[in-house]
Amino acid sequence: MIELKEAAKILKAAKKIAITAHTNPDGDAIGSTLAMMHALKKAGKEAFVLIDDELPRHLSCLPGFNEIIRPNETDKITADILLVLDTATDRIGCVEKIVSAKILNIDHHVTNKGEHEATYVDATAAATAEIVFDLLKLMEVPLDIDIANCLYLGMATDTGFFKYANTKSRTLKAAADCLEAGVRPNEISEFTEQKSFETVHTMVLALNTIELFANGRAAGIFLDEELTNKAETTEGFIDQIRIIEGVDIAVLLKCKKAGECRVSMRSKGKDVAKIAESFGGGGHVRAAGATLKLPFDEAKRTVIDAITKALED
C-alpha cells in the first residue's frame, strides 16, 4: 500500500496513462474515471478510459462519455500506467491483460486487498471520486467544469444524493467545491433519474418479482435473462425495495446472458461486502456485489441461502 501523495507523484511522472474502472460500471466508476482523464489531459498528459463492458445511459450527460473505449481482447495498448480506479484489478474484464502498463490502483472499497505495490485504499471514503478529487489537490490540478461534474456524479451517486450513512462532512465539502466550479446539481439528478417509458414499464414488471425471505429481514428482485435485457438500465430498481419495513437486506439479481448472473445488495446494518466476497465480488458494508457464473435459478437460490445464512449468524 501507499500514500496517496506517492499516488499523485506518480502520475506526474507518466506521460501515458490507461484508466479504467470495475465491469458493471456504475456513477462512481465513470465519474472517477472521466474526471482523471479530462484532469490528466489538462496536465499536459496523454490519457484515455478503457471500460471493458456496457455503459450505462443514465451517465452520458458527463463530458467525455463518449470518449470511452470499449477493448477487444485482441488489442494491445502500452502505456506508462494503467490507473485502476473503484475497484481492485481482478474486476477489469480484459483490460489488464490487454495493456502493458506499471499499475496504479486507487479505491474506497474495503475488501480491496492491494493486489499490487502500488495502491492507495481509503475505506473511509463515500466515493473513489472522492479520493480523486483530494488526489488533484495534491498534484495541482484545479477544478474547472468538466471535472467538476464527473467528480460530483461520483460522490452523489455513490450516497445516493448524500443520504446514506457512507455521507461525511468531507463528501459535502469535496461536492460544495464542485458546485463553485459550477456544477448544476438539478441538472444531474434530473438526468441521470430519467429512464425511458420501456425501462418504467420493466420496473413494474420487477417489481411483480419481488420476493421477501429470512423471515422478512430481506427482500428481492429476481429478473430472468427477458426482463433483464427489457431494461435499458436497473438503477434505481433496488431502492424501491430497500424502503420495505423491516428489510434489512435488499438485493437485486439479473441474468446478463445464460449462465451470468449480476448480484447486487444494499444493507441498513448487515455487512452484504463479506457475502459478495463469498461469491468472487466486493464492496462496502451496506453495499455490494458479484457476478455468478451460474443459470438464473441456481444463482438465486445460492444468493437466497447466503443472504439467509448471513441474517441468521
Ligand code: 5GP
Second form
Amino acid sequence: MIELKEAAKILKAAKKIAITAHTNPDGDAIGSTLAMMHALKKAGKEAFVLIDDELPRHLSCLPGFNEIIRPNETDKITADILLVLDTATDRIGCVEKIVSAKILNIDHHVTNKGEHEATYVDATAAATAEIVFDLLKLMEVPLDIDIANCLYLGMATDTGFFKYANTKSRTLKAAADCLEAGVRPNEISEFTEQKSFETVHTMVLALNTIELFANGRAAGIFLDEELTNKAETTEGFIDQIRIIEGVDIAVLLKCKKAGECRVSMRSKGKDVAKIAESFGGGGHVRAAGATLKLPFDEAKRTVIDAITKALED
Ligand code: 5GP
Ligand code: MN
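Return the structure block for the form predicted together with the ligand; the form predicted on its own was the one displayed.
Full complex below, order starting with the chain above.
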C-alpha cells in the first residue's frame, strides 16, 4: 500500500498511461477513469481508457465516453502505467492479461486487499472519483468542465445523489468545487436517471417478484433469465425496495444467462460486503455484489439463506 502523493509521483513520471476499471462498469468506474484521462492528457501525457465490457447507455453523456476502447483478448498493449480504478485487479476482464505495464491501483473498496505494491485504498472515500479529486490536487491539475462533470457523476452515483451514509462533508466540498467548474447537477441526474418506457415497465414486473424474508428484515426482487433480458438496465430497481420500513437488507438477483446470476445487496447497517465475499464478490459495508455460478432457483435459495443467517447473527 502507498500514500496518495506517491501515486501522484508515479503518474507524473509516466508518459503513457492505460486506464481501466471494473467490468459491469458503473458511474464511478466510468466517471473516475474518464476524469483521469482528461487530466492526464491536460498534463501532456498519452492516456486512454480500456473497459472490457459493454458500457451502459445512461453514462454516455460523459465527455470522452465515445473514446473508451473495448479491448480484444488478442490485443497487446504496452504502457508505462496501467491505472486500475474503482476495483482490485481481479475484476478488469482481459485488460489484466493484454496490457504490459506497471500497475497502479486506486480504489475505495474495503474488500481490496492491495495485491500490488502500488495500491492506494481509501475505504472512507464515498467514491473513487473523490480520491481522484484529491489526486488531481496533488498533481496540480486544475478542474475543467470535462473533469468536473466526470468526477461529479462518479460521486453522485456512488452516493445515491449524496444521500447514502458514505456522503461526507469532504464529498460535498468536492462536489461544490465541481459546480464551481460549471457542472449542472440537474443535467447529470436527468441524463443518468432517465429510463425508457420499456425499462420502467420491466421495473414494474420486477417489483412484482418482491419477497420479504428474515421476518421482514430483508426484501428481494428476483429476476429470472426472461425478466433479466427484458430489462435494458436494472439500475435503480433495488432502490425501490431498500426503502421498505423495517428492511435492513435489500437484494436484487438477476440471471443473464443459464447458470450465472448477479447479486446486488444494499443495507442500512449489516455488513453486506461480508456476505458478498462469501460468494466470491465484494464491495462496501452498505453496498456489495457478487456473481454466482448457479442456476436461478439455486442462486435464489443460496442468497436468501445467507442473508437470513447474517441477520440472525
Ligand atoms: P452493485 O450492486 O451496484 O453492482 O455493486 C455494489 C458495490 O459492490 C459496488 O461498489 C461494486 O463495485 C461492488 N461489487 C459488485 N459486484 C462485485 C463483485 O463481483 N466483486 C467485487 N469485489 N465487488 C463487487
Ligand atoms: Mn465506486
